[in-house]
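The chain below stands alone, shown as structure tokens; this is the form predicted alone.
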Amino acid sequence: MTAAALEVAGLRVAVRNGSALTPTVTDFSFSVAPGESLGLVGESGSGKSLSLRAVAGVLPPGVAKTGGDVVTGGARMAMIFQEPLTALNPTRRVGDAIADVVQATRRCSRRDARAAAVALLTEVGMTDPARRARMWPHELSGGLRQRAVIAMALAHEPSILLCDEPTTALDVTVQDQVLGLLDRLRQERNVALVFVTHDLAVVATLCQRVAVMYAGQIVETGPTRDVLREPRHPYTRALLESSRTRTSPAGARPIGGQPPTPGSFPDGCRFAPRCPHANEVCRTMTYDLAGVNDQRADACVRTLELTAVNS
């Protein structure tokens, strides 16, 4: 079995709120390997983006991180934000940022640097490198500057890049063009990818597993083409009853009633309120993610039932 790129083990966040803290996230665990890509996915607020930076380190102020292990046996990660503009410095070049990069990595010459930051550019698929490294980044358009966020990361030499929502606002061209890279660049470079989302379509076409979160845990996970065909935990089914679809765009379903929110969650499956399978069982027993087999796991006292009714 492959050894994991980044190991995470019961991770813990929570929102200060004076002196007291307000969990949003609890008992957060992944692994992924080198070369291989998982897709996060769920509703806004489920804790996906908290979790991630948790994971990178770079939570905002008044967040935490209150417990649980990130392991990555010394490997480099690097992230990828939803917006680039915000991630670039505006008075910075783009290839004198990445360049800053660059040299901070590999101890290089700041000629060498600048150099390979137009090499880097060119390996994300700008056309004319040269000169757009010249350029500033609000002179680019949203999926160039994405793209030279991607070259930024690059620079930093990472085995494990980590995904914000890095495509959410671009339009559905330029995002397959970046998704295709962001792959490309995965089977290349060997580099275990994390890719935050709440679009279904793109974890169908990027990511090789994928977990399913529901306010602040993971509710199930699995290989993609199994989750997606045949979910298992309600809360996944009514996630992709409820995402539209090209070949039934009219037949989607919303899910009935609101995610609870950090402080309020409720006792035992946090979905419950919202499930039309939910007894009295699900309101009062905590089930933690279990596995299902050796590759599926999820966290439904009522899994075996209820796949039997649906299958």
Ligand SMILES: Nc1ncnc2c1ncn2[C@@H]1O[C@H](COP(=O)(O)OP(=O)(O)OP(=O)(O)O)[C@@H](O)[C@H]1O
The other form holds:
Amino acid sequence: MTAAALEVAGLRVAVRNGSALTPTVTDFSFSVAPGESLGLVGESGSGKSLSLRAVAGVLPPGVAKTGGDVVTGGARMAMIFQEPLTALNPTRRVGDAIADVVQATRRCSRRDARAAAVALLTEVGMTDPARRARMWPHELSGGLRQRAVIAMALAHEPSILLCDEPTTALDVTVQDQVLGLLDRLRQERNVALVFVTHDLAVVATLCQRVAVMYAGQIVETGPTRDVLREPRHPYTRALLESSRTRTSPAGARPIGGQPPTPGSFPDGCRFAPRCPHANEVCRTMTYDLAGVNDQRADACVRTLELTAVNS
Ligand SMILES: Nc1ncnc2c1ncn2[C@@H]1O[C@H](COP(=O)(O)OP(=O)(O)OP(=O)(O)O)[C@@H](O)[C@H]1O
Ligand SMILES: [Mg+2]
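Given the form predicted alone above, produce the structure of the same protein in the form predicted in complex with the named molecule.
Following is the full complex, with the preceding chain placed first.
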């Protein structure tokens, strides 16, 4: 077993409301090895972005990390944010902005840093990189901008790359190119990737392992193939079902009900109010993410019973 590039244990994040703190992410733990890719999925508002930002140490104002450990063993980490435009300074030419990061990462002359910026733009598949390095962010198309953002992240020479929906704003062809690029970087540079997405098909092609988040907690994790083929937590099953039916002729089957919002998480299992299998135990007992064997873990108290029924 390779040592983890990144290990996160019991991470907690809270949002400040006046003097009160509302727990928003309450149990976020995972590890990812060098060259491995972990997908992070879950409905909107489940806490994926805040969790990644807490890991990277870049939480927005009014949001605080209230517990947990992030261990990297000194490895450098970079993050690609959900809103790519905000990552590029509108008053700095693309090449200069990347050269700034190069110089902040290692000692070198401005001339070398500029050359390194052009090399990075080439590496992320930008044609005519020397000319584009002299452009302003608003002069680039969405796809090129996202490549510039990735080049900027690579300028940190990271061994861990946190990606928050890096392709959502792009059209499908460009999406495929950018995903291919990230996958190549993972393999060639042995970078550990954590990848937030709404698209389970992307997880299936890009990520060896997956973690499913619901209402501020990871509720299931394991090898992607196993989790997608045989989900154990009823939330994972519902999520897969809704994703499979999204394109079906019979129409989408969305998950019934609404997820709870921070500050109103119910007692017991947070998915119980929407779960077809919930019983009294589920509504009262808190059950942490627990693994039985084979690298898989889930937070459903009834897993063994329900798996036996379904198989
Ligand atoms: N800056 C903020 N201040 C206060 N609350 C926030 C802030 N950012 C997020 N939240 C709240 O924290 C919870 C988790 O948000 P987060 O953005 O992490 O969700 P997400 O899983 O990334 O959703 P999406 O899939 O829509 O990106 C939500 O209830 C959200 O409203
Ligand atoms: Mg998000």
